[in-house]
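Just one chain is shown here, as structure tokens, and it is the form predicted on its own.
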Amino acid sequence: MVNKLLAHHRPKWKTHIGFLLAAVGSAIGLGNIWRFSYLCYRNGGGAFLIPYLTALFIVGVPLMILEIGLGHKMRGSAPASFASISKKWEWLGWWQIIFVMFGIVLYYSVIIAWCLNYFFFSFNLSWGQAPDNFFANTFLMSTDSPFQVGDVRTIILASLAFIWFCNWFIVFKGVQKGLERASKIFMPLLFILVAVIVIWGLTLPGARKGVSVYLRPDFSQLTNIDVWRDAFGQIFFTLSLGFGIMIAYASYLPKKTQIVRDSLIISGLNCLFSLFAGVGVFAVLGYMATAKSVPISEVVTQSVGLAFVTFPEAISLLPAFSNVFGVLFFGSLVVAGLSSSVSIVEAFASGISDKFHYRRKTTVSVLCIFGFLGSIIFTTKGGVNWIEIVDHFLNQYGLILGGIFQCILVGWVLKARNLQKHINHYSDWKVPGFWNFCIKIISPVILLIIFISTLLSEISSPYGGFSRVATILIGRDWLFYTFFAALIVASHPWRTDPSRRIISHEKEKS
């Protein structure tokens, strides 16, 4: 009685296409905007499609078919999945949903609203002739050290909670009415604002210039082993593995579904989407390069300084409607932004409820509170000196460990032919057998290889150049706190055997 009430209650896509668009739209967030571009520049232009795709297809995919296929066989959230296959091994789901929601969704909440503030900023363009200025001393009014914490930016505080009732209106309303409803709505509008800006952003004076830079392919760049390790981590990074959402978002797939097919279009969508926004971004630059007559060299930077020091600029530059280029574009931004911010939050709410069986509205409400709260550090005139130092440490050590043990787990002890019987058994395009060898020894090779160079590079030099003390108090110690509370939830008896799950899933099947 008690697994057909939890397969009876448990949450499910209204529709194919709903499920689709969420998991797209978690998977594609700022960084396809302001990232892949640059790495593509840096890293060989159009020959830096080799090492992406070779990425893609032996790390991105094969893992992406393993959070999909692992969610649906299990029935649960990471932490119910893993626990399902090993109670030794629950702290793993919750270690990963717990870094990404009191850690990378606190930061990434207030960039978001950064955004938010900058759409409006648009109107009037208020960031005059130096938004290089206004972005650090009259926005942020950044502080030196990290350890200068300083006031709380009202404005960005305001931003903030506007940021957050976002994320906990769509979560509250649920996995129909909430996720799949506002992914129906973002997605589409989030491609239609992208191809506009794409589309203008040809038509500027030196944009084939920009887009030439670009994807000009520099095959030399393939020899040096950086260009490889930038390739493996954009991939892992863009595409939310690790993050423990494409798990739950399997869970309330129905039990007929193309799990082999769902990975190739949410995971080809994304890098899509990553290379043609990368296309208007380099349009615009070209067009600021010829406008001011300098290489592009000297006006590419990037993460936030291309969002908010060079793009703004650019904009400024345009020679009609600037503000509506603007608007268009930190529009982009926001709906980008929140399409990722609440999938985290309803990973996160879906591992509380599968153990606690807590009510879902109640969980969120709470939940959405504590963020907020938590997110404050992050408005403060250091909080950009946080930011980079918080970010750098979860997504180098927290998501790459993560995925490391996640291989194991599943490739090792669950053993991945066994998860791949499953898959062949409800999909129409079966898993191939190099699958097992990419879960089991190809993926957590690569990522260790990433993980133990960034670890050298950090032990010769500090990241950023901030202090050891900082890197260490701010970025370890935010790791290993989130680590010890992972411990503690997983030391607690879930209300329902989470194998249950799996036997009544088993059921369904035979």
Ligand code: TRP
Contents of the next structure:
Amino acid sequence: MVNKLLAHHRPKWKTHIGFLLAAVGSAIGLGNIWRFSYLCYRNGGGAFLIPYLTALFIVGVPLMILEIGLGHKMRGSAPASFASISKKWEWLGWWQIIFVMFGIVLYYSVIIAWCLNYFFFSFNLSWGQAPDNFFANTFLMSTDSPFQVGDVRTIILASLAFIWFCNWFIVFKGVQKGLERASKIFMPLLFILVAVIVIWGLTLPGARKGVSVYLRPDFSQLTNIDVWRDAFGQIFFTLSLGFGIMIAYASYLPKKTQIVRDSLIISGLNCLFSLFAGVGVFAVLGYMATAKSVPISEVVTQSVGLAFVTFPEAISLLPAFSNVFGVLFFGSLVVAGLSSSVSIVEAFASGISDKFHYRRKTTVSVLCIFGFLGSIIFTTKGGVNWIEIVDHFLNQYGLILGGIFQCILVGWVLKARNLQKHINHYSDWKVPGFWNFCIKIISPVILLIIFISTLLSEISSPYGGFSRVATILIGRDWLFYTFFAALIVASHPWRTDPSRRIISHEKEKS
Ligand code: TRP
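If the one shown is the form predicted on its own, what is the structure of the form predicted together with tryptophan (TRP)?
Shown next: the complete complex, the earlier chain at its head.
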């Protein structure tokens, strides 16, 4: 009876394609547009596809199968799923969703807010002749140190409020009417926007030079350990692994579902999108280098620098319809970012409603208000320094550590073999035995190597030239506080036993 009640209350995807689009929407984010192409360029062009695809197949896809399989089996959010394996590990689920929700998304939403500001700036190319000066001094008014916080930039605060309103509106409406509907609009829109950017970019003079620099293989890079580290780190972030998101999304799937095929589709579409968007980015960079008669290496940048300094400059140099191009580019960043940020709000809300049974709508509203308030620190004049530090620590340490623990928990405590049996029972495409080996040994060992090597380079020189005090007080402590918060929430008793929801194929047979 209780079982039926629980199953009844759990939201469900209305259509299978709705689930796929929402999961792809979570995976495709700012990182696909502004980071992948740069990594490719810096790490051996086309040759980078070798470490990248290796990372995809020995860590990315296996972990995607793990997360989707686990959410499906346990029919619960990350904390509920981990608690169903062992109550001692519940903290891990909370830690993942807490540091993503009250860490990564707080600054990620501020960057989406910048994109929204730039979307409007594009109409009259407000950045003028010196986009770097405009970005740092007129727009951000940035200070040199994270400790010089300064006041809030109201223009950023206003668009941030709108972004959090969108997050709230979509998740508040529920899985079917909110997330699913939004993904069905956002994803096709994003593909069209990026396709227009790529085609337009390719028609510009110098575009071919750009694309050839992006993809020209340099196999000598493959002996460099950093290249491999970049590939594995990027796969983890880009596929939303270790965020607790895919677990929550999979918990809304029906019993009969294609876990393996879906994991391959989500991972594959995400990576193809990155590759495709990279063509557009480098076509534009090739054009810019040609227009300025400088070598391409002088114009290549990544992330914030690419989107808010280099691209605005390139857009201003376009022969015609510059503002339309700007609107398309920043519009696509906003859409890509929003479809990722809503996914963690959903994953967090689902964790809270699994454990505390609060009303979903109240939970989502309170969560978005706190999310908005927490983001405000990143809208101050010192905010950009905070973004850099928090981004580095949460991604390089939080996500990777969470991933290692997740592999240990599923591989050794639950036993990979048990999850494999579950997946193979429901899925037509079967998980091979090699998967168990990936989860138990290969993935955690590789993640551990990445973790240690980052730690070692951190010890020799603090990240990004910031003072050691700043990186410790802001970066390390952010991880610690979220960890303690996770322990506290995990120690709270459950209202109903989370393991009651588990789908067991063995029981079904008997
Ligand atoms: N995959 C996204 C990217 O490449 C990042 C991301 C995934 C994300 N899920 C998220 C960011 C949730 C914030 C919140 O950019």
